[in-house]
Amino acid sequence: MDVRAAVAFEAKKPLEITTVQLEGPKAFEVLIEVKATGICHTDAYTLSGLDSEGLFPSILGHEGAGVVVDVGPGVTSVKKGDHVIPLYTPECRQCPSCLSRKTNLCTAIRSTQGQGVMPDGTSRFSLNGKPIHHYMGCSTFANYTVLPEIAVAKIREDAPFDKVCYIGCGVTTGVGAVLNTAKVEEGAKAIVFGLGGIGLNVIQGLRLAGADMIIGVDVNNDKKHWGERFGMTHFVNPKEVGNDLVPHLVNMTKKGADQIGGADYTFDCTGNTTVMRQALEACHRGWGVSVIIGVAEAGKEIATRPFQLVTGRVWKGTAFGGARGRTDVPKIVDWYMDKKIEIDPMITHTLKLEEINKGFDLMHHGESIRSVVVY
């Protein structure tokens, strides 16, 4: 079938809107009509050419929501008409990782997903007879896409596509990092580095967890009111503090008899390895936990003095907020519908597919929190 898509033919070039061909679902696959998709920094990262796994030509996009229009043989968990969110981190519930209950990083289709193809080793997308790569197993920058059954989460039908698509990545990644990975407890002190879409969702995750002190760190003072909107209690601009950022943050967290200072939890949402070090070193001696969410450029390495870790600080990483997609994503949609979390204010721009490159420009210029393309 013919579908409309924004195709990334090569790195560092604008996406091209064109008609491509999409083959129907094979065994254990699902065909989805994508109703809305968010434009995420990860898409921009791959388009920049810095992603070591980036493949071209490809159809980017991994933060979507839509409706099942067809299913292949053997599909039992969803049917035609179901509302779903594509999952770039699937949940097969059968691989050693899923069965361990220690991680959300399902390995069932990891190798083929990284090669830009479906589990049988082929692509469903093509243009003029030549295959186009899938992206993160999702390719939501097309108005129809095919995914493995284990990579779709069935959600309630009254949830608006143009809002809950954000749960396909940004919301779940930020909120989940707090609740699943860090397991922040009530009364905690936390610092969030980078107040973009992920950082703001970390903040509202901290609010949900009952954190007492939530410090937001960003070089853009315009982000102050955004952080406060979602629960931030203090704001720091590193440019105004200079080289003393870590001591400044540690001093802010000193309270009562605790004169050592440092946050119970810190979160890096920048992908900057220097900031990752600052986030670790702003943790409390003995028990501070620093969670890395941001993705650094290929080849970059993190470093700190061993003393920081020997004295009890912990460095952790998280992907998709530690969420098990088919199990947890429907719950997060319920949280949104029940007004436990907010999404609407973060959708700052709604665009047509033909305007998708404008969405990338808005993101690069810091003018948007999240732009959503509605088909």
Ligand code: NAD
Contents of the next structure:
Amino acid sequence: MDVRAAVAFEAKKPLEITTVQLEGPKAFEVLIEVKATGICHTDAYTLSGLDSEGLFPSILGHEGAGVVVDVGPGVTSVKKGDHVIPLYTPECRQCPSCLSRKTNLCTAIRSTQGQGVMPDGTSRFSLNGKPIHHYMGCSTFANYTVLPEIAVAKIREDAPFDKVCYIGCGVTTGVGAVLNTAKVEEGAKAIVFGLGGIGLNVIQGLRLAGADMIIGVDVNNDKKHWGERFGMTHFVNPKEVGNDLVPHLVNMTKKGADQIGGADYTFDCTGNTTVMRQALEACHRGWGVSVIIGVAEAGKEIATRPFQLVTGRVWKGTAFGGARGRTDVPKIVDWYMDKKIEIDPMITHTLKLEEINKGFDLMHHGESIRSVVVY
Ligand code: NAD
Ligand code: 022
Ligand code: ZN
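Form predicted on its own done, so how does the form predicted in complex with ligand NAD look?
What follows is the whole complex; the chain from before opens it.
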């Protein structure tokens, strides 16, 4: 069938809106009509050419929501008409990782997903007979896409596509990092580095978990009101405290009899390796946990003195907020519909597919929290 797509033909070039061919779903696959998609940093990173695993031509996009319009042989968990969110982290419930209960990083289709093809090794997208790669198993920058059954979460039908698409990446990553990865408890003190589309969702996750002190750190003062909007209690601009950022933060968290200071939990939402070190070192000795969410550029390394870990700080990372997509994403949609979490104010721009390159520009200039394309 003909579908409308924003195609990444080569690195550093704008996406081209054009008609491409999409084959129907094969065994254990589903055809989705994509109703809305967010634009996220990793799409831009791949388009920039810096992503060593980036493939061209490809159809980017991994933060979508839509409706199942056809299912291939063997599909049992969803049917035509179901509303779904595509999952770049699938959940097969059968691989050693899924069965371990210790990680959300399902391995069932990992290698083919990285190669930009479906689990049978071929692409469903093509143009003039030449294949176009899938992206993160999702390719939501097309009005129809094909996904493995294990890579869709069925959601309730009254949820608005143009908002819940954000649960396909940013919301789940930020809120999940707090609840699944850090397991923050009531009364905790936390520091969030980077108040963009991820950091703000960490903040609202901390509010949900009942954290007492939520310090936001950003080099951009415009982010102060954004943080406060979602539950941040204190704001620090590193440019205004010089080289003493870590002692400054540790001092802020000293309270009552505890003259040591340091946060119970910190989160890197910048992808900057210097910030990752600051986040670890701003943790409380003995128990502080620092979670890396930001994705650093290829080849970057992190450093700290081993003393930081010997004295009980814990450094960990998270992908997709540690969420098991098919199980957890429908719950997060419920939280949104029940007003336990907010999404609407973070979607600062809504665009047509023809305007998608403008969405990338807004993100590069830090003018948007999230841009969403509505088909
Ligand atoms: P964003 O650009 O919207 O936000 C980043 C924020 O960090 C900005 O407000 C910026 O001003 C601030 N910042 C930059 N340098 C800083 C510094 N030195 N100190 C303090 N603040 C600084 O980006 P985003 O959409 O929020 O994404 C953040 C990161 O999360 C990206 O690296 C993205 O790739 C990553 N991410 C990871 C996952 C995952 O599963 N691990 C999922 C989604 C996104
Ligand atoms: C989403 N991300 C950043 C912004 N939006 C993002 C990028 C990468 C990952 C998670 C979120 C990630 C962390 C760990 C892995 N990935 C490896 C997972 C594994 O090996 O099992 C990751 C993922 C998908 C892809 C590449 C890397 C891909 O489909 N190409 C989850
Ligand atoms: Zn993303």
